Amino acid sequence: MPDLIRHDGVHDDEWTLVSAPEEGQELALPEGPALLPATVWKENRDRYAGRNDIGIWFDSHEEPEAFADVLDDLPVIAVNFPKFTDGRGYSIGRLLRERYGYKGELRAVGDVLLDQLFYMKRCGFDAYALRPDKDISQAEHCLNFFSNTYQAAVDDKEPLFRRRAAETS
């Protein structure tokens, strides 16, 4: 079972990540808690509306608004960074917690660096499967990287210069 991070540390990933099957063949479902294409949950969503053993995926070219109204019956959803150049995964997270106020658990999945998880965690990501290949003992210094930032996000509301103003005030 592959290891995950979350802010509090690494745990197991019971979580299963399900490939879209090819045309004509039907979707196995994996024993224990599974993440499912979105689209084809969203084809299926009367069989696995409500589920809490059943989570989604979007690929980076997805769009979340099509999901906007079943968000709650989500526990857990991912998003897959298929490169790490590759920045529409950020926006795709700050949209399902601000726009939308997703609540549950959100992931990166897919070619997740160390040096990324500082800004995942910026855009609302709270749990990070990195690629098999970097060491996760190194994760929550990673997230943990700077101590301050400039900008208001998804973590922290107030930007730096309103952040001092209410020091000195």
The other form holds:
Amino acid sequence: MPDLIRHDGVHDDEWTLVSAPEEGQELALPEGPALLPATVWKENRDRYAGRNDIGIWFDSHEEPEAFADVLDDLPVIAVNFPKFTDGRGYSIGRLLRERYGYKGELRAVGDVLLDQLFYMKRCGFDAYALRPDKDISQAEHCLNFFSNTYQAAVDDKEPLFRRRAAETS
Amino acid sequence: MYVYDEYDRQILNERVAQFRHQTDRALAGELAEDEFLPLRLQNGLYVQRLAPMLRIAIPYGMLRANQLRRLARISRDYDKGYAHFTTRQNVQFNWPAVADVPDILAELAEVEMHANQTSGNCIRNTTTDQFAGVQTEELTDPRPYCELIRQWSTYHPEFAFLPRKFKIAVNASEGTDRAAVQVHDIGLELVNNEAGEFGFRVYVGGGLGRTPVVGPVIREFLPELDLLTYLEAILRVYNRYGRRDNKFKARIKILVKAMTPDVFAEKVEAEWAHIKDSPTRLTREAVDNVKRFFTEPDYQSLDDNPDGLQTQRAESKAFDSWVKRNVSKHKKPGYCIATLTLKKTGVPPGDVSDRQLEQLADLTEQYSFGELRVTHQQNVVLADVRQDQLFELWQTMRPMGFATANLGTLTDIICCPGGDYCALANAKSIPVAEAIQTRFDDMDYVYDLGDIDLNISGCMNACGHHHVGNIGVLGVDKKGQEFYQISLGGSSQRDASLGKILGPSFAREDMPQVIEKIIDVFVDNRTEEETFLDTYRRIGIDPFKERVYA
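Could you switch over to the form predicted together with its partner chain, since the one displayed so far is the form predicted on its own?
Below, the chain from earlier opens the complete complex, with every other chain and molecule after it.
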């Protein structure tokens, strides 16, 4: 089982990320919990909704807006970072958490490197499938580079200017 | 000027530690070059043609004496003893070693300086008018808003990996624009609406480079406290929908153009509707808290035009010329704004030595409350000089090379480092600037020509802002040979416009002569009160073409 970082440490990852089926092919569900391509899940919503062993994954160009009303049915959502420099996943994370109130596990998958973990955490991710060639023992350090931040995000709703004002008043 | 508190210090020190960790891993081979690249760029570190280059931010252009001295020390200890002021209120070192950069950043942090986000596909240093807070006509001081944007944009978790770089500029004067806001990704103009409320006019999608665009207004009035939420909405739309498949089409100007400004504005409004009342909305206290760092220094009660000054001007033609060209009106009686051009012939525009940085520090302490500003024209400004000390200042700094009386003239050339230093450049730019300065060495003639912006870029990335030069020069590469293309009629002012290409490009040795011909056409056609740009706009490009290509 590959490793998965959560904020409480490193875990075995029980979930299988399922690729989109080829044209004309049926989706083959693996043994155990599975993350399905978001569009596939939606097309078969009646079959999968409410199952606590089925989640979805988004690619960076896909829009979480289309899933706004079904998020309660999903125990895990993964967002793919096809390349670590593709920053769309950060906005997707914030939208899922802040706008659509998603409460389940939000995973970063794909080209996930150590130096992006802190930003991902701030944008609402709470699980990370670090690229396997990276040193997982450094993840905790990298998740916590900063003890304070200027702007509001998912992990801290109060921007620093509000916290400063609260301290002086 | 803004002073760090414990939060700012801690955040910056943690950033330095983070970059040290990243550099160590890069040098140990744990980070691949392409993985280290965006991290080092976001810490100001380029790898250039001859050596790395480190770009340091100067938020809203302000430097204190101790910061100038620290820059001098760094340039001596880690570089070759000089630094370069850029066209974006940054300063660059051209020869640091990669392994030294964490130490340099630590030294900068000690004086509340940094290289945060001075490069890379993130929100860059916010720039503004170098006369902010001291000039007569601004609506209010733009710097507190620049500082609020600095804090909001620093390590913004959502916007560290944008499709491309992102630049914000702020202007607060109705009559002038020294920040070139219409050629920025976001330009903000401080305005009052009809109800007398205070806020911002928002331009989006301007820019130079490969596809120059004068940015359209997407919102005529944004209430003051909505500044950061609205910026967040713009950036979110750009982050999600900006093109990522083609580097040359990734800037926000391409997205705005493709969507049309109206549709882009609608997208932003729709996004903003969700977040406008979020905790990111500014509070009165937050704005006031930052404003108190930009209060007036301890001005004396003085009168304008002291007798001594009149006498000194009458007795020294050189001093009088300098006052006429380089000194501007100050909002306080008895004070003035002195611009020190770094455009002495033979010195690359914007370059200063370590010794000069220390001399500048001394000058600020002696004559301007220990503070200095840098300009996007690559000059520096002493913003609070007593008129009765102006002559003494001028005498003191003449031997230092700061008293060149050419501000705003043909020889006050904006010029990128070009092929001498920059890996991107197609052609050298510094020798072209020098050749033109040498050709136009008769200052009386140069003064007679009046205000002319001559801007030189060594490649189409346009660091020398050639598109908005009244005369723009662009270095181009033709089969390995350096040539120079000329454009006329650009402006970065309120009447922002992009220059029009004159025609086929020229060899370097022909450049002074070509500029001379262009100037001759102006002199032959101008009316008494016209500037070069006025004449060009009246007569068009054809008379220039005819003379130059005759």
